[in-house]
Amino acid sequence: MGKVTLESVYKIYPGNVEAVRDFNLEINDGEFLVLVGPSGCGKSTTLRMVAGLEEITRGTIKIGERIVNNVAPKDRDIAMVFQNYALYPHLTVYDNMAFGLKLRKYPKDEIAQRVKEAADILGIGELLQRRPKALSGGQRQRVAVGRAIVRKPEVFLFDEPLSNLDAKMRVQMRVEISRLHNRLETTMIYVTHDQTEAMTMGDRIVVMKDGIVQQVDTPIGLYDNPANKFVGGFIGTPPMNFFNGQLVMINSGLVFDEGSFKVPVPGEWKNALNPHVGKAIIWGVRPEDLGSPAAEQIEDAPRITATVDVMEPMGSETFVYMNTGEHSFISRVDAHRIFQVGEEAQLAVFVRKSHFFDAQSESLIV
């Protein structure tokens, strides 16, 4: 069974540097779990502790029902795909893929069968007699994945496997890895700093910062209900816009006052936000909820007036960088909506899709 459990796992380096703090998670058998966060957040360290390449300082890691804290990497029934491919340059593709099986004394016939199956799955059957230097980056990555597949492990571990590929190849490879997961139905733990990879590939996503888990949820759960300002700003492209301001009461209704504009708060949020009236608060709204066709179609939608700084046409839509005098922000608008740099424009706000965060803790309020 490919279930992986981490219970109160810590990694503390000399000098009392906490790379991972109190990590608790149960990864289901057959699940595709993604660890995501900025550089230095502890995601690769966590993966390496599961692999046995890093010793844990304290806590428990289980693969299936077996505690593997003191089990050597080769005995954990895992296979790992690295960022730099880690292929032997003097061996052919076939021998690279077969290397681990040969070390474990598998019969030649079984090795040949497993290598052929993996090569067929990955579409590299015609490359088996080439050496790594004769392969493109994408082909090398397929070989590295193939070397993991032939092992038929309980758990696959991927450590930023696509970061060395160009943009087009990254898209192609992430589709192939997702397709591979659907076919093999094996537990996969995948580390990336790219939130687009995380959103498109993961059944669940673990967002980390400074060694601490910020939130664990499905991609849509993270997008719709970020636990705090960090998650809200990390998930989504372009990132969520944040406005500092305060809540004020006007004619028995709550209003967010940014200084240069005011936005009425939906009535159903009043009870949750009442304790914050008169205090500093952070309002978060995604670029796609400012001036988008959906927002513009809302009758009586509140509007923000801001100055256009930069426009980035993306084909089907345009990213518009704007400022209110108090804050700079990004809007995603229809590609056919034309602005001029320097003009003042009004953008409708989809307020019910926005978020309010506590100014001190930065936790989500509503």
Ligand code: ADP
Given for the second form:
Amino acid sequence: MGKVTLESVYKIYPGNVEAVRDFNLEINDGEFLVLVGPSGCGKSTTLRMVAGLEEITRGTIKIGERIVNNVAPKDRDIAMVFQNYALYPHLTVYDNMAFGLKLRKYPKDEIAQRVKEAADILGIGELLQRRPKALSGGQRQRVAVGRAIVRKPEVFLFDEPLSNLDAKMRVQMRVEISRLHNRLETTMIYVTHDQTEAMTMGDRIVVMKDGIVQQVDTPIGLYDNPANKFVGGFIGTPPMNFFNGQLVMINSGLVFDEGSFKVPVPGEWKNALNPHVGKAIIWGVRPEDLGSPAAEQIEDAPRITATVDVMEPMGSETFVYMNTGEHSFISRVDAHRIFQVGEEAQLAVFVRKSHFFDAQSESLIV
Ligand code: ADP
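Here we have the form predicted alone; I need the corresponding form predicted in complex with ligand ADP.
All chains and molecules follow, beginning with the one already shown.
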């Protein structure tokens, strides 16, 4: 069983560096789980604790039903793929892939069969007699993945495996790893700082910051309902726009007042937002909910006025960088909508898809 359980796991490095704090999660058998967050948030440390490469300071880690706190890495039935591939330069691709099996004294025939099978899956059958230096970055990465596959582990661990590849190869390997997961149906835990990788690959995503789990959810769950401002801003490109302002009551209706514009708030949010009337609040709106074709089609959508700073045509749409005088923000508009730099533009807002966050705690209110 490739279920992995972390219960109240802490990692405190010497010097009282709290790298991971109270990590609790049950990773399902066969799940593709992504740990994502900015550099230094504790995601590699978490993965390395599952691998057994890092001792845990407190808590329990289980693989299947077995507590592995004191089990050596080689006895955990896991295989890890590293960012730098960690291939032996003097060994051929075949021997690199066979290395772990030879160490475990597998019969020669079985080694040959497993290496061939993995090489076929990864399309590197032609490369088996080459040495790593005669391979491209993408090919090396496939060999590193192949070396993990031949072990047929209960759990695969990936630590930023695509960081050293160019942008195009990254996208290609991303798809290949997803395909591999569909085929093997083995539990995979994947660490990345790249939210696009997290969104496109994960069944579920754990967002971390400063050693603390911020939210665990499906990609769409995170995107639609971020637990706090950090998650809202981290997941999605271009990122969510944030406007600091105040909630005010006008004619018994709630209105968000940014300073340069006012937007009426949907009546059904009244109960949740009432306690915040007269207080500072943060309004979060995704770029596609400001001036996008979908927003512009809403009848009676509220509009905000802002000045156009820069336009970035993407072909399918255009990113427009704007400012209200109080805040800068980005909107994703129809590619054929023409703005002039310096122009005062009016943008419809899809208010029901926007969010309010508490100005102090930065937690989601609605
Ligand atoms: P991430 O993988 O998210 O970039 P890490 O898990 O590598 O983050 O690191 C988390 C925190 O722990 C960082 O503040 C880092 O500086 C610290 N850290 C990592 N390894 C060590 C170590 N061996 N000794 C002391 N501090 C460490």
